[in-house]
Structures are given as structure tokens and as C-alpha cells.
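The data below hold one chain only, encoded as C-alpha cells and taken in the form predicted on its own.
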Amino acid sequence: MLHTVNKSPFEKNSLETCFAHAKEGSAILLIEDGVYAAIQGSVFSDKVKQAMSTCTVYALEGDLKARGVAGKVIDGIQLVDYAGFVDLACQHDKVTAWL
């Protein structure tokens, strides 16, 4: 399953919920403002690395660079274009948005 997440770890806690659903080999990928959480350093690092230890978890490079924080990302967080996005969506059987 491939897991988007839009909102800032900042301001919501759909981070947190899809992190708690997501099962052993799920994918997950960071858009818009939920690239914050992939911020090498910010109070959610530990939690996004210890999601990378059973799930893939993906950032969109746009929204990164829109951002200014396309530095900053923490290690093994992989970066894709909007064709990387579709490409996700297109090789998982189902996609799941949290709001």
C-alpha cells in the first residue's frame, strides 16, 4: 500500500496516524507540507527513521525545494519527481491519503 501524508508533523497528527497503520513493506510518501517531517534533525527524525526500518518512505522533490528544505532531508528518505509520484501510485494496488 503507498501512503500519502500532506499535512506539517507540526500542525497535525497525520504523520503519527499513518505511521500507526502502515504495515511491514508499505510505502510512504511525503507531499506538500508533510515534507517537514522528512527535516534531518526536527523532533520527528527519530520517528520517521524508526517508520524506515519496516516501511520505504518517500519525499516529493518539489515540494522540498518550494520549501527550502531540500538539504536538509534525513538519509534513506528517497527523493521523487512528480513522474515518481505516479509511478508509486501506478505499482501499489491501493493508495491511501491522510489528512
The other form holds:
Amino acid sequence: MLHTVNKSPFEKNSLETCFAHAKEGSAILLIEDGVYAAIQGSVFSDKVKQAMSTCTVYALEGDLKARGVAGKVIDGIQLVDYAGFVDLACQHDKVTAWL
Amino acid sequence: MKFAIQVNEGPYTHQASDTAYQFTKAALEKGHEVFRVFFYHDGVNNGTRLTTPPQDDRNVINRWAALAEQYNLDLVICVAAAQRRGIADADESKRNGKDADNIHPRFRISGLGQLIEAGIQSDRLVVFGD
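Next block, the form predicted together with its partner chain, ref. the form predicted on its own:
Complete assembly follows, chain above in first position.
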């Protein structure tokens, strides 16, 4: 399953809820303010790294750039554009939005 | 692949409508089919033709309409959500005794069954909201 998260982890607990529900092997795509979770060295980055041991984490590159944090991403998070977002939606049988 | 898109958020509030548009455009450009875009909750505000953003800003409504024109997209606005927010076509306006309508001609008003049908008919339902 592909999970999309569009909230900053510093604003809402959408990402933590997603982590709590995502099964091993799931893909998690950070979009919009959700990309703040991708920043290396934040109080949240250890939780993201922990999730990366069982799930693949992606982030929308345009949203990272728009927020000026594209150069500060946790190693191992894969960056995608909208076409890549579409590909991820195709590769997984369901898409769930954690709003 | 066949996609259904659900938009729960209005234009110019959060990013949801922009993201939904960019996703839909990317899917169409990749050759996928978009069965329907369903505008629900505050998302119905994406369908008013009276929107007049500043000249240097994107026109979210016209942008959806242009994409619909190019790819013959079905843009559907939820009737109950629309009535609450004052979004009406000529028929709805008349039926409710209002003096005007404001829906963009590339959108249409219908019921929640259209969302259910889109979910059944499509391979993926992708939701954008806030």
C-alpha cells in the first residue's frame, strides 16, 4: 500500500498514525508540509529512520524545494516528482491519504 | 491504469487542490485514464467560475477546466456540499429559489453516488485534502 502524508509532524500526528498502521513493505510518500519530516537532524528524524527499516520512504522533491529543505534530506529517502508519484500509485494496489 | 481523484479542499487555502491538479496532469500525460475528479467538502469551491485571482497568481479553477477540456475530464461537484457553500448551477439555483448561479461550465453538480461509482470503476482512488 502507498501511504501519503501531507502534514508536518510538528503540526499534527498524521505521520505517527501512518507509521503505527503501515505494514512492513509499505511505501510512505511525504507531500506538501509532510516533507518537513524528511529533514535530517530534526527531533523527528529518528522516528522516520526507524520507519525506514520496514517501509520505503519517499518525498515529493518540488515540495522540498518550495520549502527550502531539499538539501537537508535524511539519507535513504527517495525523491520523486509528480510523475514518480503517479508511478508509486500504480505500483501499489491501494493509496491511503493520512490527512 | 484508471484513476479516480477526490479533492476535499478548496483553492487558495491549503495545497491539496494544487497537488491533486499536478497529480492528475502527470497521470494523464503518462497516458493513464482519469475516470472522474470528485470535489467534496470544501473542494466544491474549486468549481466557481467567479474566481478572480490577482493576474500574477494561478487561476486554480480555470486550470482544472483547461485540463478537463484537453482530456475530456469529468469534473463532478458534490451537490450537498455545494448547497451548503453556495455553489450552484442554473437548475440548483432555480430549485432553491436563488437569484444567481456560479458554477464553471466545465464542472457539473451531482451526488455522492458518483464518488462511489468512480471508486468502483477505477483501479485507484487517490484522495487529496486537508
